[in-house]
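Encoded as structure tokens, the following chain is the form predicted alone, with no partner shown.
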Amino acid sequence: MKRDAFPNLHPDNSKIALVEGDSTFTYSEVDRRANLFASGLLSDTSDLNEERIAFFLPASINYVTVMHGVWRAGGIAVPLNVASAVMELEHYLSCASVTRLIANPESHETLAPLCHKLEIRLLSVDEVMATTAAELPHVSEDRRAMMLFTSGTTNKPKGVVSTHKTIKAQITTLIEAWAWSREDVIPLFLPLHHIHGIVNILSCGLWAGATVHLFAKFDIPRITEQVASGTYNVFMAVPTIYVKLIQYFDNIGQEQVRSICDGFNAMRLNISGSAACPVKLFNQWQELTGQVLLERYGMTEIGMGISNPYAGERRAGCVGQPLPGVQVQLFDENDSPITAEETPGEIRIQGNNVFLEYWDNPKATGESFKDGWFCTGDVAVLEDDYYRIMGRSSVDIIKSGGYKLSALEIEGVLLTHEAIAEVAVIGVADDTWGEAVTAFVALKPASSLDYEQLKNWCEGKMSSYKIPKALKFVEALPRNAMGKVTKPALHELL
């Protein structure tokens, strides 16, 4: 099988490619799919001329035949979050200018009013699949290919359109730097409209001829069985995750949890990302398994940028060092390149792994760039040429008493505390400092806390301008489908 520019996939055509549930499908079989597929929305055209083609469908071979249907037509695919409320996905397909909506039959009937607003097909996977496979379009790398929402914590979600050649950069660097194979086995409980599940689980999967068990959910009984069974050398998830299967193994026998433990143990290589990873549980999870975890940072806009290496030291609260094929550089607030260690500035990113524009929205594309940088956002430093991040730039640094303050950095120490079960720091506009630092803190059950005991416990863990000033109560920190806390939410609290 040829490579076209799109992302494709391996061409062991005989490969267990995808496993969901007890079903199996080979690259074969998924090639197969996804020709019929791109042949039925192509109809009795020959290019869809990236047409905006959406679907609403959670880890499985519909959703990779659609994925990879939409690109070898021509088309622009776009993710939909299956969690999303009525009003969002309003957002994505309007931004968008979606056409037509793939959902499976379940979904009809609450999406059907929705695609009758904004005069949306509503389809099927097999309303569209052809019997015979048509003649296939010859798609340029230089096409726009994907579009992904951002995560919206600071403003209202932008469409990052990636073009196949950025795409197919977000892969290859991952697999030279993290070793995939063909004998790799993951499996995949991510949400399916963010990069971490598209580019770096499946995405790099398929490219590298491994094997991908999909999941709709994390199934954590499921899944810890096929990982003390040692099905998957393999593992990637957010903090979140990490932190269920610590809480998990407290439920569950200690046999069991030992078996569970020696089968991460025998993987090469478990991953953290999307979120900072706590140096708590970076410890925890070492102690438990014998993992290291590998951090790295990236974002929708990029995919990938940083990384700890796959061989060599990784380092607990560090991101590690650029990725294969992209450059990193710190900026100071004038737009300077920051050349010192240990001073704090924007990370601003170039190379092919770089989206291309933020859909129909010029002026936010524009104010991205400067110089041929992508501005991130995230401020980050350099301490023995591993990148530390420290935050972004609008919600994670404080600006407290002439200090900047990495929230992150408080997080990870207050999280030490046994009564904490999780904590998000934000600054609050105040007279006197400027912005006061304010914990928002969720107790462990029949634990207790106030703020005159946290302030005597943080002496000595932190610089007294650290220590916060005000202490608030949640039952839980309010998250966004990847488990980031949604700090604007926050605010509103107060």
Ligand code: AMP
Contents of the next structure:
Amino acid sequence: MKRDAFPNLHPDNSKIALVEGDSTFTYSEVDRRANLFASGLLSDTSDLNEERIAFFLPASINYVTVMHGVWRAGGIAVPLNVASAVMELEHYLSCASVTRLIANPESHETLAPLCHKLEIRLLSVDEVMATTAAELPHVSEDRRAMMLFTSGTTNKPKGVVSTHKTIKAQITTLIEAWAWSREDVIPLFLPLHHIHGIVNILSCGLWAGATVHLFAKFDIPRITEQVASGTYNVFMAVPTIYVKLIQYFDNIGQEQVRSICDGFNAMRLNISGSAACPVKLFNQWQELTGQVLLERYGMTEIGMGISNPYAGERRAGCVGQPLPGVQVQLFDENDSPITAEETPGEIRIQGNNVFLEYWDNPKATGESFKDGWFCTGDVAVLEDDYYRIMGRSSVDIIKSGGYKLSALEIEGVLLTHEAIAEVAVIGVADDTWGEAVTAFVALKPASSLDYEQLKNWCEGKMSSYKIPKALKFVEALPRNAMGKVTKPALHELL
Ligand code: MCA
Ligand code: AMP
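Would you mind generating the form predicted in complex with this ligand now that we have the form predicted alone?
After this comes the whole thing, all chains and molecules, with the earlier chain placed first.
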């Protein structure tokens, strides 16, 4: 079916698009709400002209209304992490020069002081919603559509800007590769400030005419009950979620486990991504459910890049082949393309799926591209036609439960603790989280600190999943001749 990239909703009016608790919303209802919200945002202007509209909303009809409403009115959607600490929100809102923030009324009290400080209008969905639809602007594909914040090796997260064309390319490649259709029914419990939830599940589902069941969080009992009832035929998650499901099976009755596993077995597809899926987990899932996990590789800046095949061998420990329309090339340290198999190199990507820029940061944008290729910083090897991820070029990036965290950002906060003289943060291999944030601390003279004190102190200063899982004390951090902390030496200390 041929249709415009925008708006990205399937034109199947009477079909159920979203399920939220006991409420259902058809495609025409979602479309109507998005138009009214866009009209309300526009008020008496004809085009938002890339005004940054942030929203602090859990997975809900309101979230979808705002996202599509902002797009239709010509704005840039800035979905925020609803688990953020206020200090983190301040960075996102000021970095993006957000003008309006949409949040449910129950969050207004918490957000009001920050919005006042940054001169941002804090509004609820109902306050913006128009009563009649206005004429909406023509928004070309090349215009900026969305900004997501990603942790890099620098202290503060950067705003990754994608255009409508980028998002369309990220969606359509997955529709083709994973055979999405209007028959699909999928649960969405991942956070909606990252590509995995926003593009791979929500936007692909709504593009394909599927039904997406919205959950504000990963509610294992409710989700597995639906799995056992055969509600879903597609399931997408990070490896930690499969680990947590297996842990859950250990705590419930055998009969219940069997019916949940049968529910998974009956699905057409189970996908794992956002972090490496250990071979052990791949095998365990297959033994329990009969499902061969489809592992794929992606990044905020590129959407999805490489995927195991939908039809064909899904190889454990590998991420497969380039997705349709995505060019993948490994490069060595001298920026020369690697042509031989089994030689590791940095993954670089080209294609319409690649983001436009880091917001207001031409230096970082320039440095992340070489000869037109986006440099991911991930190292891979090609083995018998399948890519295998070997690791990352930076020790300052940690992947915990699918979240990418900057060690430097966490160190920056910890260093403001009055007892801490110096600190280094690393990710330590962990069965549940993939990597567990671990802080090495040298205390100031005559100071004391224990783990519980540090954890309590961190609350409110960073999202809870960034808080170190372990605290280790050292007299002084190991440093090289240049005075730089040698993080590999910290791994050795463990
Ligand atoms: C929760 N906790 C964590 C994490 N999540 N600790 C470390 N790492 C985490 N990821 C901690 C909380 O701080 C809390 O600690 C305790 O676990 C329980 O929190 P709760 O929220 O109830 O946990 P949960 O619901 O079981 O969450 C686990 C989760 C979640 C569902 C796996 O982390 C999650 O949704 N991860 C997915 C993130 C994601 O979508 N990433 C995609 C980005 P305490 O009890 O001490 O307070 S990557 C991406 O988009 C690219 C493009 C890609 O390739 O996909
Ligand atoms: P983010 O920047 O939060 O989108 O996270 C993207 C990063 O997650 C990539 O650069 C990889 O390091 C990692 N990643 C995503 N998928 C996989 C995978 N299947 N295996 C290993 N790492 C992955």
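Residue numbers count along the first chain shown, from 1. None of these values were measured; they are calculated from a predicted model.
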Looking at how the chain moves between these two forms, with two rigid parts pivoting, which one of Ser394, Gly209, Ser43, Asp371 falls at the hinge? Ser394
